[in-house]
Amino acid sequence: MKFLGLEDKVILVTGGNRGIGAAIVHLLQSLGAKVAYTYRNEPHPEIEAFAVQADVTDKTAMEMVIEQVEQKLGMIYGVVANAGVTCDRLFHKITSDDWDTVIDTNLKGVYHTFSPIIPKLYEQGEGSLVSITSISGERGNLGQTNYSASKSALIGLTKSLAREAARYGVRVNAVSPGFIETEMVQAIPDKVKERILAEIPLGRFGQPEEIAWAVAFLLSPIASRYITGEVLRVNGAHHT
């Protein structure tokens, strides 16, 4: 498919072993871009992209994967800031410890990711950034004001950031998932999936190739090259 011109692209995806982000790098593959991909303990054992074992919240790991990939596969053009953690528990009984783990790595992490970049995309004159958000950070969730307070941040990043990047020729945006069928999910109780699906227009959950494919689309230097500081829903209607 050559219609969202992703030939031959660098495409950095960080947490790309599982979930969502594996779909984002298989689908980024089957585009004809070059893709790359972080993890922290496993490889995907089925996916032959190049992998890169790294922890987004160590600023010089994120700094040294970024020249890996460079020297591997040549100047990078995109970064999907997918990596992420959950911690959930009612506020009254998140630890310090649960807050920082979950702010250091979505919201520092993306950081992390994004900064040694930028000066390079910016030099280069075009690239684009993608992070991953969440519906729960646009309208909360019971049991995650620490990561709806990180996916919510990403949303104030990714509007800030394009207005800077713009004048560079690097555009900025950001994905926002309502529920997907990821192990997250799958984790629910049963009697809470069903409380979360009558709420749902679509009546479904969602998949993870159907954010990929919104991650392609905000990748894209044809299909989005006039879109940039934009958070783009994909959950069924489940917030509009």
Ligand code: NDP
Second form
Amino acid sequence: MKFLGLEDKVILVTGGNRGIGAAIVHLLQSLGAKVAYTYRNEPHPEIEAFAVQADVTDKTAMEMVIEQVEQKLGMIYGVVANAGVTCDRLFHKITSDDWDTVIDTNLKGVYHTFSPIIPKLYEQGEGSLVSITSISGERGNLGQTNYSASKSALIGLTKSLAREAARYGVRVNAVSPGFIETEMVQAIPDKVKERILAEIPLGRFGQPEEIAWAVAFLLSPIASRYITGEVLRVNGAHHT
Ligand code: NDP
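For the form predicted together with the ligand instead of the form predicted on its own, what are the coordinates?
Up next: the whole complex, starting with the chain shown before.
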């Protein structure tokens, strides 16, 4: 039986201490990858993986993360830019701080995550980068202009970088989750959650593991080797 070909591949996941990121770390480990993850506040209490504290808004810190992971685990094959935040507010109430926090984390943070590794992957002649965009970036959402803008921008980044990286054997894709049961969704008021749930044909929110499997597929040098510049929707048919 063929597996996904991730055995012994070194993979870095940002924001791997909880939510979707922790599910990704856990699954990749079970598939035999050597996984490192970043956290901002507290590492995961149970997951045993190489954990580095770093804020994705800090370019120098992210450069150091790549160095530390390579020293500890060897040459990196894959990076999952998962860390993200929301600062939800209606557009007419949004502050510059709300705007900057979300754009700096969700968009510039991905630039900081991918830019130090890209030259190394080009030299290696292989690699797979995956970012986590969102259904809100595809169809918009009330109170999420900043978040939607950051996540739509990731789709453009994915498609452009995929075109640049293809000649070096490096693939770049994104997963676009619908509403997934993590602290991010738990923060949504109950009334709004009921309205969202009624719109999801599969009749439930997604689970973090369901996003992790999509990420593992896109990282795989076997299963997705002809896929790049793609946005894989995992949303229970909650389409635009
Ligand atoms: P959580 O709020 O559960 O976790 C967010 C993660 O991002 C945490 O690990 C957090 O670290 C980390 N993080 C936040 N800001 C920074 C920062 N500045 N530097 C480093 N790490 C940071 O979110 P989810 O697991 O739900 O979301 C994960 C990704 O999936 C995000 O990009 C999100 O936008 C996206 N997504 C989520 C959906 C959902 O329904 N849950 C739907 C669509 C997309 P710490 O714990 O240390 O603060």
